[in-house]
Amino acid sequence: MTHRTLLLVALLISLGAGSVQAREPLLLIGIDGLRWDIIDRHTAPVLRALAAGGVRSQGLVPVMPSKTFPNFYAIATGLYPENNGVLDNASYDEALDMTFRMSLQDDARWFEGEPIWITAERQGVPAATMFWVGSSVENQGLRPRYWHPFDGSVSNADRVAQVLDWFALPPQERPQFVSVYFEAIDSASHEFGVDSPEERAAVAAVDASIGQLLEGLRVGGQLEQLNILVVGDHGMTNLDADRIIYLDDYLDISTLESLYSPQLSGERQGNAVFAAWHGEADQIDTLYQALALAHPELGVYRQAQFPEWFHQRHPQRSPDLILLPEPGWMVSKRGVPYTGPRANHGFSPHERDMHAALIASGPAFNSPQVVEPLELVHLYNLMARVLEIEPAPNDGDPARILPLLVPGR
C-alpha cells in the first residue's frame, strides 16, 4: 500500500469517525422534585450558572397528577398520561385487573407510546439511559443501547461515573443521547419539608454531582458541543396534620365493596394528595353524592365531567372518579396515622408550587434568555429537534419549543 493510499485511508477513517459525532449529543438530566424556584432558594452554583448562561423557563408545567412516574414518562414520550398509559405512580388497569406500581418498572404493558431513546435508536442514533422511568422495558423490539434499571443504592458519584464512561467510548460506540436521574432532592423535601436544612443539603449535593459531571466532560473534550437539558418532574408544597379530609366522616366507605382506589387501598391506606377510584356506576354515584359538597378544599370529579386538562381518559385505566384536594391538603380515613411526609406533590399542575424547573444550555439553544412557562409534554419535540431526528406522533406543539432554539434549528 502506497504512502498516498495510507493517507487516503486515514482521511476516510477520520471522516467516518467525524460523521458519527457530527450530531451534537444531548444530555438529559432529570432531577426529581426540582421545583421551579429551588435554585433561587438554595445554594446551587452549577445550576445557577447553567441557567444564567442558557435558557431558563419560568416554570415547567407538569401533567396531572404532578407525580414522578407520569411526568418523567411524559417528558420521554411527549404524550399525556391518557396516551402513554402511565396515569399515576399507581394505575389500575380494569382489563388486566391489576395495579401497576413503581416497583413494576420492567413491565412493558404499563409503558405505552414511544420514548425518545427508542425514537433515537430507530433512526440509528445510539442512546443510553441511567434510571429513567420506562427505560427498563423493550419497546417495539428495541431498547436503548446502554441502560440500567433503577437502583436507589447507586450513589450519585457512580451515576456520574457511568455517564462519563459512556461519553468516553470510541466514536462508533458512543451514545448521542444520554439521560441520568437524581432523586435526592425529592426524598429530602418529602421527609423534612420545603426550605428545610435537609432540602438545602440535598440541592447542594446534587448540584455538586452535576458540577463533577460537567467537569469530567470538559476534561474529556465533550462539553463544548454538548447540549444539556435539566428538567424537574414536579414541584413540592408543605403539608401538616391539620389539613386532612377524612372521607369516612361523610360516608361509610366499607359498604362500597365494588370501589377500588390504588391510593387508598392495601399498603397505601390513606393520606393521599390525589385519589382515583374505580367502580360500578351506582357505587361511583353514591361516592360522588356524598363527597361533592363535603369539604371546601376538596374537588370531586366523575369521569364524564373530567376537565380536558386532566388527560386521564385512557381506555383501560381511566378512573371513574377523581378526588383532587387543594394544595397542602390530603384525603384519608379515620384510624390511619399521619406520620408524614412533611411535603408532597400530586396537586393540580396549574398550582405554582407544582411547577418544575427547566434549564437548557449548549449550542442548539438561543441563550441567554428566560422564557414563559412551558408544558412538560413539549420537551419530547425539543429533544428530537436537538438530536435532528424525526419525532414520533405526540401531544406536544412544535411551535412552543422554537423560542428556546437558535433560529434555523
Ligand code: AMP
Second form
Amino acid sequence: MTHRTLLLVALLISLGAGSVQAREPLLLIGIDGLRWDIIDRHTAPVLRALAAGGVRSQGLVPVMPSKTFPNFYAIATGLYPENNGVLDNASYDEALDMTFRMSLQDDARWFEGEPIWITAERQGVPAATMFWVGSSVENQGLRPRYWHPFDGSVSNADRVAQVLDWFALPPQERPQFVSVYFEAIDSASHEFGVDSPEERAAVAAVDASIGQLLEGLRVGGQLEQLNILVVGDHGMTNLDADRIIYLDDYLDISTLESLYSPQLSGERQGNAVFAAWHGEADQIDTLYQALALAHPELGVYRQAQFPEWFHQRHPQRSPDLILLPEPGWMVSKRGVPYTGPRANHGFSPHERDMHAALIASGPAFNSPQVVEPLELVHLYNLMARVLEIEPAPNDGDPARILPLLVPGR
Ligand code: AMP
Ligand code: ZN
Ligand code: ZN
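So that was the form predicted alone. Now I'd like the form predicted together with the ligand, please.
Starting with the chain above, the whole complex follows.
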C-alpha cells in the first residue's frame, strides 16, 4: 500500500467510526404501573417537562392481560403474547407440563421471539439492560453486551448510577441501546391504592431518580443526542372487598379444584383479577355452563370463542377458559381472605384505567405533540427505527409510529 492509500484507509476508518458514533443512542425507561394520567395527578416535574417538550400519547394500550410480564415483553418484542410465549405473569405450558412464573426469569424457554436488545446486538449495535423482562436469557446465542438479572433490592440510585457508567464508557464499548426499569410506583399503588399519599411519594421518588439520570447525562454531554422513551406497562384501578365474585357459589368446589389455574390454584389461592384455566374438555364445559351467566360483572370465554384481540392462542400455553371480571372486581373462592392489594391491573386493555403512559423525547421525535392512544406492540418498530436497525418480523404496524417521528426518520 502506498503512503497515500494508507492515509485514505485511515481516514475512511475514522469516518466509519465517526458514523457509528453518530447513531443517536436510545434510552428506554420502563416504569411499572405508570398509568396514562399519573403525572397529571401527582407531582412529577421531570416527567412533565419531558412530556411537554416531547411526544406524549394519550395512552399506551396494553396487551391482555394488563400484567407486567406480558406487557414489558410485548414492548421489547413487538409481539402479542400468543407470539412471544409470555401469556401472563404465570403461564402453564401443556407440552412441558410446567408453569412459568416470574421467578423463572432465567428460563429461556419462557421468552420466545426476538427482543430489541437482541435485534440490536445481531446488527452490531451494543445493548445494555439495567433490568427488563426477558433480558436475563440467551436468545439465538446472544445476550445484551451488559445486563443484570432482575433484583428488586437494587436501589433506584444504583440503577441510575449503572446507566450513567455505561454511557460514560469509551465510544467503542458504549452501549447504544440502554434500558432501565423502576417498580416503586406499581408497588405503592398496589399496597396503598390509586391516589394514595404513598403513590404520590413513589411518583415523586421515581421522577427524582429520572431527574438524576438526565442531569448526569447532561453533565456527561450525552443528553443532546439521546432519544428517550418512557413507557408504562399498564395502568391501575382500586379494588374493594365488596366486589368479589366467589366461584364456588356457582359450582361444586371439587369441579373447580379438578381444573388448573396458575392464578388461583394450590398455594396461590389469592384473589385474581384475571384467571386462566386449563383442563379436560368436559370439565371446562362444566365450568363454562356454571359461570357463563352467573354474575353480571364476570366475562367468561372458552378458547374457541376468544375474541381476536385477546391474542392468547399460543400452541402450548393457550388457556382453555378465561375469566375476565369488570374493572375493580375479583374472582375468588369462599374462605380465601381478601387482605389486599388495594389496587390492581389485569383487566381488559380497553379500559381507560388500564392504559399506560408513553413519553418520547429527543432529536428523532416530532415534538412537541400529543398523539392518540397507541398499542404498545408498535413500540418495537419505533425503537428499531430510532436506532436505525432492521426490525425482526413483528405484530406492530410501522405506519402507526410514523406520526411520532421527525419526517424522514
Ligand atoms: P405485577 O404482579 O404484574 O404487578 O408485577 C410487578 C412485579 O414484577 C415487580 O414488583 C417486580 O418484582 C416484578 N418484576 C419486574 N420485572 C421483573 C423481571 N425482569 N424479572 C422478575 N420479576 C420482575
Ligand atoms: Zn406492571
Ligand atoms: Zn402491578
